[in-house]
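Heads up, the chain below is alone and in the form predicted on its own; it's given as structure tokens.
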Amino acid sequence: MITKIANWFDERVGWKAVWETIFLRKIPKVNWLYTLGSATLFTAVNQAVTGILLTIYYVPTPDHAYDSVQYITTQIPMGWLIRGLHHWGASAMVILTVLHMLRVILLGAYKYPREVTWFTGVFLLLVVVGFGFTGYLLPWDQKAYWGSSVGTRIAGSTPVVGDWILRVMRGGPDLSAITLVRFFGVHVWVLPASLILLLGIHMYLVIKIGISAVPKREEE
């Protein structure tokens, strides 16, 4: 029965042949370091699932961000466990994406013909970042706002556009329930918009081109 559903559903969507490109394309030998993309992968997801929840009762607003957020930890049911998720998550996925990148370089991985697969992966540690920058201010406790006072500040002092920069970031000279809902909206529809359309890009290039192999040391 379920083999019969399965030819019905290739014989019209042609499934088979996108599964065998996938999951059943050969690949060279490698090592535990080429992990690591699958590993950032992993973390991307925890992130998109345990944001989704967290954002079921998480008010960006400066009366009720940070109440909203000891709610989620204490009264929550598993909420302790999911925003735990999700704020290690955040470190974890910077750290995996800068290693996965140290590997790529190292490895001579960005070289012809991976060019546009690297550029790709360098367009992606950006939006990383960004994930990073907005979410530290959404919790709106101390730390998290002379942080992200500081971290716009330094965005602020580039020369010419740095004032520019700073009131795009802030919605202002000072941070306010502006930047809160702006750094909000950013954390949750920019950049996850920005992360599926490199990350589809990145990801066919992957399947399509392949990866490298190790590098074999010439023999003299």
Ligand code: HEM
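Residue numbers count along the first chain shown, from 1. Take the two forms, find the largest set of C-alpha atoms that superpose within 1.5 Å, and that set is the rigid core. Not measured: the values here are computed from a predicted model. Compared with the form predicted together with protoporphyrin IX containing FE (HEM):
Annotation: Cα of Arg12 displaced by at least 2 Å between these two forms, core superposition.
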Second form
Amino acid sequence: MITKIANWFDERVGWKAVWETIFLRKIPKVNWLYTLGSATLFTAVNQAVTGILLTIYYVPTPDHAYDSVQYITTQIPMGWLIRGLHHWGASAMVILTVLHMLRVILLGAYKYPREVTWFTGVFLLLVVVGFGFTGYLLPWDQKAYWGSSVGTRIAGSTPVVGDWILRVMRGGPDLSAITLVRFFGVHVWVLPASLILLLGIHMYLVIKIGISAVPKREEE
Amino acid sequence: MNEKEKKTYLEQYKKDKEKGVPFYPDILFKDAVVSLLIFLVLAALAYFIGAPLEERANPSDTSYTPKPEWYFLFLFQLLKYFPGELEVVAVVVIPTLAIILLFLLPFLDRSTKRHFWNRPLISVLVIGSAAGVLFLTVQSIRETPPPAEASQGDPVAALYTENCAVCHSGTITVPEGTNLHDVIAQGTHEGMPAWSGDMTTDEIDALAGFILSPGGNALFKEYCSECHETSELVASDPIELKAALDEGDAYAPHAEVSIPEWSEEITLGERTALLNFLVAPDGQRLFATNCAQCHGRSVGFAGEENELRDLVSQGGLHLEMPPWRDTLNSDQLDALAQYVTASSDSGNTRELFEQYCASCHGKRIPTMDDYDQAREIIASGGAHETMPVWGEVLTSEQLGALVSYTMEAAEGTSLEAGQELFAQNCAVCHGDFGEGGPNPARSDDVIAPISTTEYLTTRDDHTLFQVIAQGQPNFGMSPFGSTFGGPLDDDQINTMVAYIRSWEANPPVELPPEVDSSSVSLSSGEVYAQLCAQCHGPEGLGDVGPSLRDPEFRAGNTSQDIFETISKGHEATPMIRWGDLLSQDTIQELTDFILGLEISEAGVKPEPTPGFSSFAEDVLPIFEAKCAPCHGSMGGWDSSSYDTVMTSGDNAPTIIPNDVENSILAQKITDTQTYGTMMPPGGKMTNNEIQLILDWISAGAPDN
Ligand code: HEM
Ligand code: HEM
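Switching conditions: you have the form predicted on its own, so give me the form predicted together with protoporphyrin IX containing FE (HEM).
Every chain and every other molecule in the complex is listed next, the one we just looked at coming first.
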């Protein structure tokens, strides 16, 4: 019965070919360090899922942001888990991304023919950092407010364009309601879109080129 | 990589792949295991710790210590190592460089080698950077105390975290010579509030110490805070602090407590840090707490910074003390000598000390072992060791701050202060610009100008100082130095000398010494314009002096009369004996010049009829000009205000309203006094002035 349905779909969708290219492809024998990329991918999915759930209740205004976060944590069933996963997941994602990058560097995996994979990776790193920076303000508690206030001011101390940067980030000279909606917009729309695009290319390349083999130490 | 290398790589990779495993299930299984583990960890963190939520954001609560998310801490920490102008290095240069390097990595490292052992440079760089970031993060966490903890144990650190850390993060680098106390108190830069409203002076001092010597704060906490509040020790007497640290339990106030020998317990460097913390190396504060007692608000110092540093650090023979035997009687001298040798503290003696000595010695009672010696020093005065040897007391940071502050302060104010002092003390006789005039102390004498280039180039500062301090008794100038019983202390005289010296660069009035040498051919018109016009007006129509074109004046004076007047001057007026300065020929030419001026009614009439109308407007200015130089706050009759005029003086009252005959003041200015000498001692005031004062007394000496 199940095979029948599967075949019916395959005839029309062609999923078996996809399945074969993604999951049944052969791969050089690799070690545990190679799981860091997929672990990062996992946290990205975790962030996306919990993040989307959070947006259901979260309100990005100075009046309600704090209350809505408190409501999520205390009133909604499993709300604490969703927010907890998102909160700790963010840190985990930063750590894993960096570790994944270190593994790529140390094992020379950015070399031919994987340079483009590497470029998308560096952009991904910036996106992840952007997520962390913008997400930090969203709960609108003291650490959020003052941390972002100082963070934006530091960025604003850039010579020449600093003031402009500060105004673009804050939406005015001060940290305000506008800043909050800006950060929210970037956090849930701009960055996720970039993340999906970049990850799409990243994963496409990983599958197409194949994962690198563990390099052997050459005798000189 | 060239084409061949690429091909070799691809072939090798193909072989590796064939020897390899399928993604599903082998690899995917590993990935799933790791992901599941991560999920469990996250869920555990969410369950046991939860996502923290602090107080609601409060934009007006500036006491909050901001902290960025932990993965930005290394940047935050990096900022601390690039203070001020260098900030851009940490904010822009390093991060941008890092990102660019990351992007370029595949182009920078193009060898075929892939194993990290075969690429030592890259490996070391990357691991080094990672370790650096890790180190910075750890450092940042260690350095910023969590707000709660800070406010409990360490009040000064708490002040810092609450008030400064918001903008300044962990440390502030203060440029040398900054008056930190003021910066904090007044909030001198953009966006910084004036803290003086929120903090006490002690707190600001403590904070300044904390900023300039954070290590000292930690030491204070460790060693002193058990017994002392910070606020009780900050900005206190550095001599005492130093003594306490050096002497251990031999230090008298520490005698009762069991404390370690500090000089063994803490190193020299630590003691310096501690002293810097307690008495912040902040010039103005140091001056205010340590020097102002003797030096008042400012010091006049015209020398080099090095000289000043030596002077301050060596202390010693510095201030001149008046010979007290002139002022005090023998019993009082005995009592004082007793007081400083044995500190025998009978209330009377303390009063005596406070009355005469405290203005310079402050609360610091000098001590001596030998009674006779002490008595001799007090009685005869002179140079004596008033100033502590600051070099032994202050740390070099403190000394540096003090010296640079003093230099700056002396530079900023001395000329104005000098001018003021000159106007108060000298201008009566020497003229506002040192141009001289008739000598009030000796008739028939003229005070020569002291602002001429000739005069100034032939006398050095030391000579000027001596002249002012000791006076010129033979010429009727009383001593002004406090050592000689005058009203000015050494600093004030120095300030004045600096002012007088400044005339050399910009002469206040053109009175070239060449004028009296007839060889210089100034036309009479030019001489008039330079000398006479000051009083008689550029047109000769009069100003301070009478009009020279007035018909009456012309009718009453022959050419000979005018020649005589110019040569001999008028007694007790600014019309000096020009004959002393100008040659006969020049005076004759001047006379002719004056006679050549067209006669005109338009001039200012000389000697307007006296008429008293107001004390404040008519009488007091005369007192100020003629009497105040001597009759000021020095004791005796004080001419500075209505109240003192009426009530002060050894023979008070000097003025009996409505009774001119019996008013001592009236007697003295009209030279009808029954005792003592006429006033002013140099000669009578003008008839006008005398009449005004007499009119005022007969009008009942009103205060209007
Ligand atoms: C959101 C962040 C990222 C995700 C989810 C992600 C995901 C992955 C995954 C699943 C792989 C397969 C191989 C493995 O697991 O090691 C991979 C490979 C790779 N990634 Fe990433 N990555 C991310 C960030 C980065 C970054 C920051 C870089 C470098 C700057 C990078 C560079 C690479 C390269 C060069 C490969 C190919 C490695 C090889 O073939 O051995 N990635 N990535
Ligand atoms: C992809 C879609 C995402 C959505 C829709 C989303 C949405 C949200 C929302 C609504 C919040 C506010 C709730 C709260 O503060 O607890 C939030 C917070 C946050 N997000 Fe995301 N997010 C996403 C991805 C990410 C990613 C990838 C990161 C990580 C690098 C991240 C990091 C954060 C952080 C650090 C917070 C603050 C959490 C806290 O401390 O409470 N988010 N996010």
